[in-house]
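Here we start with a single chain on its own, the form predicted alone, put down as structure tokens.
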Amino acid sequence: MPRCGIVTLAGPPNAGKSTLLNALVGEPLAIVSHKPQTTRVPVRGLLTDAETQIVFVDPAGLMDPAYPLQKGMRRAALEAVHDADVVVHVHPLAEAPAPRLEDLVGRLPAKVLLAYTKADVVPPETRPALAPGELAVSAESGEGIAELLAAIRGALPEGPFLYDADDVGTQPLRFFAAEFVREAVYAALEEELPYAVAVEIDEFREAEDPVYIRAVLAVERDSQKPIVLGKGGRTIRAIGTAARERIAAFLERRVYLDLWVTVWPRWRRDPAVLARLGLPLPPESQR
């Protein structure tokens, strides 16, 4: 009997969840940045072999939300945890021991595995002793990845595959295109500004060659537009080049990426915009 299930990676911001997801599925699906709270909408990746299909979910890091966008991110993260068949509690090895996951998310209906990440930066002689069943993993060196996958496969429920065996993700291509533009934004802009940028795909014409993608980069204030554009358009060109290369590699197609910068006043606090971006607020936050 085949095994199939939803496996959610849960942990604090900047614990290495997105890097771990990419290592587990063998594809750079989730965007990665040294800045915390990069993930907003949960990213889903698939890993399928002859006997098992794992639907990985990488939501935002668990945090105490300070404003509506973060409240939407936390709601989506909690839903991903509560919908899972298996939860991988992700925590940096250098900050062991991890807190009890129940204290972060409430009830835990799923099986829980504890994976300590970023093991490559902790010398063996300074590593804490781990309890039976706990794993030290590194997405950079590959340490513990095979062992974690074996533990996940053993915890999956029996059931038919949910997706085609050749699929690597469950979300539409335009979702990943928007994410890769956001990744380029985080790389190009410093300090707080990347958190004030939203990305929405206006057009995605896959039938054309090259694929035509029109993306809107929305900031919250008029004063932020020149920063995103850069002197003589230098910054927006750098963002476009990096994002286009990333999207083209993902699609294995030539891509024409058309970027536009606009202002959505206070979009991080606008329930309608957040819902459109896939992060509806909890009902109590909309009153």
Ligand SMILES: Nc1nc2c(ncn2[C@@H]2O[C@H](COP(=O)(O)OP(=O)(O)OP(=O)(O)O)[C@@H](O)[C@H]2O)c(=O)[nH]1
Given for the second form:
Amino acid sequence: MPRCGIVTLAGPPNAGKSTLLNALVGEPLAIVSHKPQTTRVPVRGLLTDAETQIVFVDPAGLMDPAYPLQKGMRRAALEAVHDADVVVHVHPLAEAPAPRLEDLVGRLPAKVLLAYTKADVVPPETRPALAPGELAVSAESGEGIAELLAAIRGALPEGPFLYDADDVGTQPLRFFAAEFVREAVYAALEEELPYAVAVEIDEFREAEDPVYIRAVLAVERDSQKPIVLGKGGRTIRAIGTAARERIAAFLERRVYLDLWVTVWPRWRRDPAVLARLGLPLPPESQR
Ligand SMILES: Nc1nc2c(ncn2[C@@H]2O[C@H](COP(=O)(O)OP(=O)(O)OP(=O)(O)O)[C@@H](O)[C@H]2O)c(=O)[nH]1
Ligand SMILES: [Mg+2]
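Output block for the form predicted in complex with the named molecule, input the form predicted alone:
Time for the whole complex; same chain goes first.
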């Protein structure tokens, strides 16, 4: 009987969940930045071999939400935890010990593994002793990744594969295109601005060569628009170049990326926009 299950990576913002997802599936699917709260909509990545299929889910970091966008992110993250067959509780080794997962998510799923991340930045002599079943991993050096995979495989339930054995992702190409634009936004903009940017793909013409993609980059206020554009359009050009290269590598196609900056007033508090972006609010916070 084959094994197949949903394995969710859960932990605080910036713990290295997305970097770990990419290391586990062997493809740069999830966007990464040194700024916290990069992931919004959970990213799914598949790892399939002859007997097992692992459906990894990499949601936003678990935190107390301060405004509706963060509420939508938390709702999706909790759903990913509660839908999982196995949860990998992810926490930076330098900040060990991790809090109890039940204090972060309430009711616990059936199986939980604890993986301490970024082990490469903690010198061996200062490492805390780990309890049995706890692992130290590093996406940077590769330490512990094979051991973590073995532990996950051992915890998977029996069941038929949910996806084709050749698939790596399950989400549409448009989703990844928008994410790669966001990744460039996080790299190019400072302070609060990356958090005020939403990206939506409004044209994706695969039949053309180069592939034509038009993305809308939405900010919350008029005053943010010139900052995203930059002097003489420099910042938006840098975002466009970085995002185009990332999308082209992902699609293995030539890409023409057309970026438009627009204002969606206070979109982070707008339940309809959040739902459209894939982050519906929990029922009690919809007004
Ligand atoms: N040195 C080192 N840095 C790492 C490692 N894993 C992740 N990082 C860095 O940690 C930062 C956050 O990584 P992400 O993968 O975006 O973290 P995340 O938990 O997905 O963050 P959110 O989506 O914002 O919750 C980035 O700057 C990564 O390069 C690691 O194993 N070693
Ligand atoms: Mg992330």
